[in-house]
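Encoded as structure tokens, the following chain is the form predicted on its own, with no partner shown.
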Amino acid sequence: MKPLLESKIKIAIVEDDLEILDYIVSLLKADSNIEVVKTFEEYNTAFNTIPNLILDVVVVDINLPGQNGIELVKALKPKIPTIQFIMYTSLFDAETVFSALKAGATGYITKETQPDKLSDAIKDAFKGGAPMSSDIARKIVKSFHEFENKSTNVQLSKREKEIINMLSQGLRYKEIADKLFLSTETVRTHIRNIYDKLQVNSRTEALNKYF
């Protein structure tokens, strides 16, 4: 695979299952756009080492020995806010998904997803996206419909609700614009209004607060 980026995306992986770890390392090393800088098998070593590394993305399993991967993200994100965290796990219940996003995860990919999609998710997160497996996106949308009237006292317009629904699916501004037959700048204006109403500054904060 020819490089598509000016420099490689530097990543670390936190995964305690050595068979899975070896597999995804070999998979990602085959992608010339990605450099696997370091791997970890448990919480403590990852927590102590990751802040000292130059990284763009960290892929984190949730079921780790001792404290879990969500706690790791929650502890590290304030220390290294520029690094994007992607959960890579077999768990996909709604409570776990939202706990991970609230902790600061940028993306959520299930291990049932096709392996090559992990490479795509890393690139997406690096470019500012919020990658999620299709089953996770559906779960978020379902939760949105079930709880949209109970989740917040903030009154969003019908259009704003449509847009935050699409944000929850990980869609980019242009993709939302295309689906709603709007200009990208109009979508940006709606999103700024959503952020103002929710008193937040980012997609992740908006989804956490609204849901």
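Positions refer to the first chain, counted from 1. Please read these numbers as outputs of a predicted model, since none were measured by experiment. Think of the rigid core as the biggest set of C-alphas that the two forms share within 1.5 Å after superposition. What changes on going to the form predicted together with the DNA:
Once you line up the core between the two forms, the Cα of I194 ends up 2 Å or more from where it was.
Same protein, the form predicted together with the DNA this time rather than the form predicted on its own?
One chain, no partners, no other molecules: that is all that follows.
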């Protein structure tokens, strides 16, 4: 296979299981577009060494025993924002996925995915893509939907919607009243009705329920 790029994509791998590590390294070595610069078996060394290397992509196993790959990404990403991190792991509960993305990971590939897809993922991340297993993408979309539908089925009136939107901006009753040309007391009444409908009794609760 001829290289498609002038220079190879420089990557590092953080993986404690030597068997898996050897396996993926051998897979990636077969790809002439990728150069495995260095591998790490634990986070501390990775954390101390990676900033001194020139790298495009780092593949990180999340669940090294007793350590946390997400913390590694969180610590490294702000230091070297140009590096793309791909989480490569068997853990894929929603919490973990989001923590990883939050920490700054670009891609998230489960080990269940055919391992040879990893090199595609690396190229994808390098080109600015966000490689993700389809099950991961699913989770994100699902949580997106949940996020959008967490709202209640309660119907607020037009005025009430206006007001709850203003509440969400942290405006005071007085400020809302001024913007809508209402008396503070009217705003108060609307808010009371909103709370009644949503079955809550504070602004924050209302916002949590409604949005």
